[in-house]
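First, one chain by itself: the form predicted alone, in structure tokens.
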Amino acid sequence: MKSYLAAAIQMSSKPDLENNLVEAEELIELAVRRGAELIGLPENFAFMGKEADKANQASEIALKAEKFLKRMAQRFQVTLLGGGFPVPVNDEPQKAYNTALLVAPSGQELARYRKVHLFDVNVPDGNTYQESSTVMAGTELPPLYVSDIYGKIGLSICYDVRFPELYRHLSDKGADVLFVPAAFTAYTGKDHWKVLLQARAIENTCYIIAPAQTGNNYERRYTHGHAMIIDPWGVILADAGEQTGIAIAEINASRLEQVRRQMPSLQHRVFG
């Protein structure tokens, strides 16, 4: 792999597909103007609304989101991750897979991942989330896309970050870069988002690219923001704060080698 600039995009997506895609395009263009070659959009980038509304519009969202990702990757000649959008399940019309899609500059699909850990949680701020009511859990571990240019790239989505075994699987396969696109709640994010991302970076000696949702997306749904890029030592290289925008930083091949040489913890594992 070479050294290159990556960008984690931060959006405040609403229950408005067309406007969200316009905002996403503007932020992709901003990242490209700043030199990014590998760009990630957050979970629910195309539509952020009630689970039932998302399920009802899943076919349209899936069609337009996938076309959008391929068009943007081709137009800007970048490798682009759509961090999570609903793709209908064939035999269960009321459910969709929460799907992340990695696309090449040619518009070709490189990797697809269906979120396996669903967010069914009663958050102490009074909000209750039941992702499984409209989302079908994926049944396969995330893929690792191997690129001579950008390194070995692993995919995940949001709530997955609380399950270290998923990332250990990816690091066992040789991952260099881990995507964690998210729509983390404001309440849990303030205490857990940064420390979980740093832990996943440190324990796997990988770069983390974590695009995020921020602000008030709809009704009482507030997301944490702080899209980040973190190096293999756990150093936060870029943090988008709480406004829409981008976190951009270098993915440095020699830094990756240096950290793994200084802290060869993956070689010292006794179990697993």
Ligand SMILES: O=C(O)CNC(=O)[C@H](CS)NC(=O)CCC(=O)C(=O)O
Second form
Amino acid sequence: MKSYLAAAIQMSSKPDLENNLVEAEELIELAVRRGAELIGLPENFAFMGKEADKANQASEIALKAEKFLKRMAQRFQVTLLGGGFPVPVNDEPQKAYNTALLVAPSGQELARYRKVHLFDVNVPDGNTYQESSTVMAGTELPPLYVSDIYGKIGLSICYDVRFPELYRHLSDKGADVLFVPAAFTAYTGKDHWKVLLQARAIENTCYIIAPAQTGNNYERRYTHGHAMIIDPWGVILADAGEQTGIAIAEINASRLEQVRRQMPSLQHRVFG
Ligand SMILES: O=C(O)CNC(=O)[C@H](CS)NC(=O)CCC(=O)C(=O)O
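Could you output the structure for the form predicted in complex with this ligand, given that the previous block was the form predicted alone?
Entire complex below, previous chain first.
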């Protein structure tokens, strides 16, 4: 594993597939110009709108989002994560998997993950989320993509960040870098987002790359923003704030080794 720059992209995706992809392209280009080699797009990067609208367009979103990711990775010669887009379920046309896809500079698919934990929550601000009404839950643990250059990269999506066992599974397998692409609600995000990400970084002594949605996406849907990159000590290396843009920072191989020497908690586990 070498040291390199990674970027977490922050978008304010709307119910407009074509326009979201144009904006994603601009932000990928910005990240590339600043030297990023590993780049993540947030959950819902291609489409963020009412569950019913997303479900109706799922086939088109799936097709165009996947093509887009492969085209961008090839054009800019980067490793690119699409943090979550609907991929229709074969024998159940009403439902789609919330899917994260990691693509190589060659355009080849490296890893795919279907969101396991669905956000069915009544948030105290009055908003109700019922992700399971249109999304089929994945049933498999997330994959770890093993790269000689970029380290061992684990995938997850958004609400998953509240389930530490998933990340412990990945660190058990040797993860160095954990992706947490998200569309966190503004209400839960202000108290939980940063703390949860830092906890996952510290307890697994891993880098965290967390692309995010921000601002007013549609109607009364507001997202928290603060796409960030966190080091294995829990230090926030970059934070995109509330505007669209990028958080960019170095994933440093010797820092990773140093933290694991200084705090060998992974080696001191007694249970499990
Ligand atoms: O809502 C949409 O438009 C699209 N879907 C999402 O953004 C997903 C599923 S509803 N959001 C989350 O998982 C937020 C989790 C979260 O905010 C928390 O854990 O506090």
